[in-house]
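The form predicted alone is given below as one chain in structure tokens.
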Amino acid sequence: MNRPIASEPLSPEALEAALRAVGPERYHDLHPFHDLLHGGKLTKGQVQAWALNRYVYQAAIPRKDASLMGRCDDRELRREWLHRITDHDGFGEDKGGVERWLILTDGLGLDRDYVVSQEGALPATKFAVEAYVHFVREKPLLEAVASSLTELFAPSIHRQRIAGMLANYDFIDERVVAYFRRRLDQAPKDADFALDYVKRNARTVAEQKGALAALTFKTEVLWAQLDALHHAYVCGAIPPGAFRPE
């Protein structure tokens, strides 16, 4: 459980220490799809549908961004925040992260006008991921820049798939697994600056506790788009229309 904060704020250092206390209890490389996963142990179409449905997260991150910019009047916190758009829809040469998501699709022979339609991601992984965009959007903006805060630990689990992926499963090779390398280098950044912002404006009690319970909810939203995938495609109750493995 999250340590619960005192009657009194707490000092920037000791919310830096809650805040990354929330990892190790909630975050998702915890769950038992990320075990199969790296361990090599699904189909190569459990892999397919878990891509396919990872797209929708990855496509909805700009939007969320966009929103979060939209209603900023702290204009070094735009400029900031600006390249994180820019890092997933591209700028001038680099063609972004979507783009790089789209090149592990292509390479696991998913049909990219599929994948980018959305026509086969689980109903659940399409709730879970408008419900992060809507809490981007109406949250207190120190809540809504708290809730990038899962990027803290996000290298770890960069580093576990690449190395996973590329041991376990032959259709996976170097072009498939570019995202996550470059994640391993525009995370860290991100992390580091979205949680200056927060130490040094979450001042109150309310506050403080309000930016440890939107990273929360976004440890939460990281889980339930994989237990989706769980029940869907381990359990194998796939619900009607969305993607069937061949």
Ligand SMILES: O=C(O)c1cc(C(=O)O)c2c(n1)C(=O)C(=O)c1cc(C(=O)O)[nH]c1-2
Second form
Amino acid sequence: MNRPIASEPLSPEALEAALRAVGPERYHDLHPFHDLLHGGKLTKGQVQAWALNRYVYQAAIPRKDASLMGRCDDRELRREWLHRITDHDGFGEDKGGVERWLILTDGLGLDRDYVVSQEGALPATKFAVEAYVHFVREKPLLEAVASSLTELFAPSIHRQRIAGMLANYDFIDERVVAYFRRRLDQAPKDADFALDYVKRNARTVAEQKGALAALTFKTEVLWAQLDALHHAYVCGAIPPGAFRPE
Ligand SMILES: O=C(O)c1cc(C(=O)O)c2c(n1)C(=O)C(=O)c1cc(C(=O)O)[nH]c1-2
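Based on the form predicted alone presented above, generate the structure block for the form predicted in complex with the named molecule.
Next comes the full complex, and the chain you just saw is listed first.
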């Protein structure tokens, strides 16, 4: 639950504490699908399904960041936000995070064109991811920034994933987990900047409630994707047209 905000705005420190408290209650590291994934309990086909669906999220991140920049009058914020797009799409020699994700799906034996086409992704994955892009495009800028704050909680799940998947699956190697190693450096810088921005700019009770609600919304975007994976690939209710492991 979000901490209730009374009639007085929180201090920046108390707001930070309230934002950080969302993670232990709602972040997707708590989802049972992640226990299965990191604990080596999935078949290769189920891991393929996760990677192929998660590609939809990866591919949308630079679009949502471009949306955010497209509506931002603050040059300093744009300067700081810009590298998020190149982190994923690449710049010059660096082919970027989307390419590293495709190295992961290549390593799992998935056909690149099929992954990139997103044809085999679950309906709920597409809806959840697109809801995030729309949220960032349409909500107040402060809430758009706050919705990225799940990244405060990402390094710990990336560390768990690297260690768990390397230890538990013979089809996972360093090349496949390179995406997550890179995020260990990138995510904390992004999250620190976004947190500082939210603390400086969420001054009224309404703005602080909006920031907390944005972060909660984002945890739901992530949770819904894992619910869909669990339903389809653990419970076995694969929707028509979605990827079917061999
Ligand atoms: O593997 C994960 O659990 C995870 C979570 C998140 C997140 O919390 O949104 C991101 C990422 N990874 C990630 O790799 C990434 O590039 C990323 C960007 C964003 C964002 O909202 O801008 N979240 C995340």
